[in-house]
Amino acid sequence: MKHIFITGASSGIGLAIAKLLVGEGHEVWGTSRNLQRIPKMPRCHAVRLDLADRLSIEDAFNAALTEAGYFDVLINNAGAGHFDPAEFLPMETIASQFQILVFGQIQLMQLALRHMQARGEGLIINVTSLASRLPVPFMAAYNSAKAALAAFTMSIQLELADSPVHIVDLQPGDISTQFNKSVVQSAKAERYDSKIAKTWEIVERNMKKAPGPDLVARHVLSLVNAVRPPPRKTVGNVFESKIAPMIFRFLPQRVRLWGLKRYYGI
């Protein structure tokens, strides 16, 4: 039985790895903005955070920690979406992209290690994005963020190489959640207009055949129960997560932009 500390823990992919981690008989602190969201639950405890604020962050997991003792593993899960030209997109936004997508998850994670690193064990896994490396269009803010956050557990990897603390990028590709229902779109572009409609339409069309968030969640529960989990793992369907990554790897920038916008229609 190990103690689990898990974001976005209300909705979705945070939601199926609640379940699954508490019925195999795990203990878990799940964390929501609205405590009445997440479901009541037998070793679930539910912890109010939110990654906007700073002060949340800190308080809410020294919290946590203090009623859990010790936690064996973090799951940074949360998140939100915002749907716009990258052209007319404010700063304010993408500042708020970047707080609840990076530094809130950096931040949590800096608070895990150091707990980690004293107790000579843990277990930290990043869920980033696909979209990091093949970025959905007019969703610059979410892309850059995952990015980010891909590029900092990368560094973090590489200077922990001989810890006893794995972190892990868990990058999903399509997952069918409701996460497009809470994805912002603001701006009024009308030269955009018609590329808009035809990328929101694949991006629903594809939300619609995607796997469900249990995959994520069986995944997370290899993870969780691997001796040496391995550093970055993809999850999707065939071709998001084994094919496209692997053609893209190999393909110079012009050609992924083309395939990409034909991919979208635009």
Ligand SMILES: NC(=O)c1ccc[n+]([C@@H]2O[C@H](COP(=O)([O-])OP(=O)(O)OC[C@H]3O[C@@H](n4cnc5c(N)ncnc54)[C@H](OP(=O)(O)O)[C@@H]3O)[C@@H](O)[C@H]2O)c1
The other form holds:
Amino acid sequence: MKHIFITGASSGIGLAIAKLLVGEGHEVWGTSRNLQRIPKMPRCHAVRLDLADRLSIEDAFNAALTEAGYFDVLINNAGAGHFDPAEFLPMETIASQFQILVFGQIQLMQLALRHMQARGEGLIINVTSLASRLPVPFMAAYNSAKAALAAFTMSIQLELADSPVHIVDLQPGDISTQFNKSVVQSAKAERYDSKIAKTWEIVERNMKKAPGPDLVARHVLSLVNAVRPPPRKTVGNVFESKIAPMIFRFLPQRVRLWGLKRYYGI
Ligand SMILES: NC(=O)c1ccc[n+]([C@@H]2O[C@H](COP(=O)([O-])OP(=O)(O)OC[C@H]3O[C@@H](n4cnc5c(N)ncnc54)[C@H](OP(=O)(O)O)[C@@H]3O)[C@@H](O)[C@H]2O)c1
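Coords for the form predicted together with this ligand, given the form predicted on its own:
And the full complex, kicking off with our chain again.
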């Protein structure tokens, strides 16, 4: 039985992971900005945490650590997106995306890492996104924040080469959750209207036919049980998780851009 801290356990991928882990007998500390949103389950402790608030992150993690005594696993899962033309994205929006998707997650990773290094074991799973490699148009702040966390994760992996603490970059492709409902759209500009509409149509279509969050939960369970977890794991349908990233790797940048524009019809 492991002690596991997971952010964003109130919905979608995080909730599916929390349910599977408690079902397997693990003890889970799951976070939300609103404690009422975490379903009552045996062996699941609800923790209030807002990634937008630096102080709440440290307080929430330390309080949970005191209660748990130790953590074997941190799953940095919580996140939300923003959909708007990069040209008009307000700096505050970009900063808030980076606070939630990069700085808050790094803060938690550092807190957990220090604790796990002292214990001599541990696993940290950072949920980034396939969008860090195959960006979605009009989600520039989200794509780049996920890419930043992926690069930070790889940098730590280099530095921790012989450490007993393992870090995994978990990159989901499209997974059917409430994610699109919480994507904020604001500063529309007429010039981009038709491209925005076309892209959103594809984004919604992909979400509707995407696999459910249980798929990610099953991969997370195998990472939790692995002796030597892989540094990066891509999860999604076969095209998104295997074929597209492999083809993309070998294409020149001009062809990548052409392919993505065609894919989104813009
Ligand atoms: N679904 C996909 O297709 C997909 C693909 C690639 C990557 N991902 C990533 O997977 C992760 C989970 O997404 P999901 O699809 O499961 O979305 P979701 O159903 O919308 O769940 C998002 C979770 O994040 C929490 N959250 C949102 N903003 C937060 C904040 N400021 N502070 C603390 N918690 C916050 C939410 O909790 P409360 O609202 O209760 O606070 C919720 O539990 C995200 O990092 C997302 O970027 C998703």
